[in-house]
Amino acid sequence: MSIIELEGIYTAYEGDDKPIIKDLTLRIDRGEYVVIGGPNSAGKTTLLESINGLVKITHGRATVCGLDVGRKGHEVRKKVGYVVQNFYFDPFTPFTTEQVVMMGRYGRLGLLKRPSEADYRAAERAIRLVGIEDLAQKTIGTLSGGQQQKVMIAHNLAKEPEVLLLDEPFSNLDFSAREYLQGILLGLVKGGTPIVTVSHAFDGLPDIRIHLVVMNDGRITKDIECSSRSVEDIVRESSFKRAM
């Protein structure tokens, strides 16, 4: 059984009559590095939200980590890390980097439970892994966009997710930072955690086989395995083709 299984799903935002995702079928296994590409408004972000149970699945079947997404979305989100696009922290947000990363553990803690030593260790590991020890005591609202991006990646790594979803995770980072974080993601993939990333930029992908999904108009136009070097060309050729 694949860790993510979507069978003929349709999804729509609340109050919207028209589905965004249409008759989409996709399977993702453990240890896969998945890149989702395609033109603007193709449904890429909605696909991530559908996997994470944030958008209503109106038809079809969806399971993540063996859980039915429609009926157990809250349980799914405990197991899935999700780095969203275009988040914003007010400059006066009082939480430190350390506190924000620790918040990644709260889904595992349950209501009103205090963090254990294991929770603190997981947060500390994530901070070290992303290389933001120097930011630990700084309030997140005072950080640059790239620094905040790193904090949110650490926040999700502290969660120790079974699946990691990333929506344009490197948009605020320079090439050096992207390359460093790609190395972290490669380590997770080798450990069996599937990475599913939406992106418009395909430079700096790790030199491994990529599970490439190209979307257009809420449907998949290409679902193949390819080399990281061929991703950009395939996305360009497939983005405006008729959906599968």
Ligand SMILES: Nc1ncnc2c1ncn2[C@@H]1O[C@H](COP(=O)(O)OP(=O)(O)OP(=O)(O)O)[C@@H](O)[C@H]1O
The other form holds:
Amino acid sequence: MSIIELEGIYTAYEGDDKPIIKDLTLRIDRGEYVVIGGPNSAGKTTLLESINGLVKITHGRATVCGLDVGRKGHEVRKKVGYVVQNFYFDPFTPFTTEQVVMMGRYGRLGLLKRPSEADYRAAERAIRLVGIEDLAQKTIGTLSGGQQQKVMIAHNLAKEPEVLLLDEPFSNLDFSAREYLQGILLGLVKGGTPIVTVSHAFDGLPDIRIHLVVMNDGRITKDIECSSRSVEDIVRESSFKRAM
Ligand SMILES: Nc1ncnc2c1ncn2[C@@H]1O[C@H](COP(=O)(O)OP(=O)(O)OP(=O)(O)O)[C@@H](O)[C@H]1O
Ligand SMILES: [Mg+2]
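Switch from the form predicted on its own to the form predicted in complex with the ligand and print that structure.
Next comes the full complex, this chain leading.
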């Protein structure tokens, strides 16, 4: 059984008769580096939200880590990390970086809901891995966009997810931060955790086989394995054809 299995799913934000994702079938296995490409409004973000149960699945079968996404969305979200595309923290948000990263552990806390030594260690490790030790005591709303992005990545690493979804994770990051993040993602993939990343920029992908999915108008128009070097051309070509 694959870790993500979507079979003929339709998903809708509003009425069931207005599906965004249409008849989509996709399987993702452990250790895969998946890139989702395609033009604006193709349904890439909606696909990620379908995987972790944030949008209604009206037809078809969706399981993640063996759990039915429609019925067990809450359980699925405990196992799935999700770095969202657009977020905004009010400048007066009262949580520090350290606290936000620690919140990544909340789905794992036991009955008493008190963090254990292991939880603190996982949060510290994530902060160190992303290299944001100097931001630990600052409140998140006072950080720059790229710094906030790093905090959200650390939050999701602290979670130690079974699957990591990232929506445009590189958009706010400078060149060296992008390279660094690619290294972190590569490490996760090598450890078996599948990465599913939506992106419009494909330079700097690690030199490994990529499971490339191209979307257009809520459907998958390409689902192939390819080298990281050919991703950009394939996405450009499939998107261009559609635009004409
Ligand atoms: N919360 C929502 N309620 C209603 N419709 C939505 C919602 N979010 C997205 N949509 C619609 O779903 C379609 C797909 O949007 P989605 O955000 O999945 O596209 P995308 O491929 O991620 O695009 P982009 O590259 O611009 O991020 C769009 O037509 C959009 O208007
Ligand atoms: Mg999007």
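By rigid core we mean the largest C-alpha set that fits within 1.5 Å across both forms. Positions refer to the first chain, counted from 1. Because the structure is predicted, anything quoted here is derived from the model rather than measured.
Problem set entry | Threshold 2 Å Cα movement between the two forms at E14, rigid core reference | Comparing forms between the two forms, the E14 CA shifts at least 2 Å.
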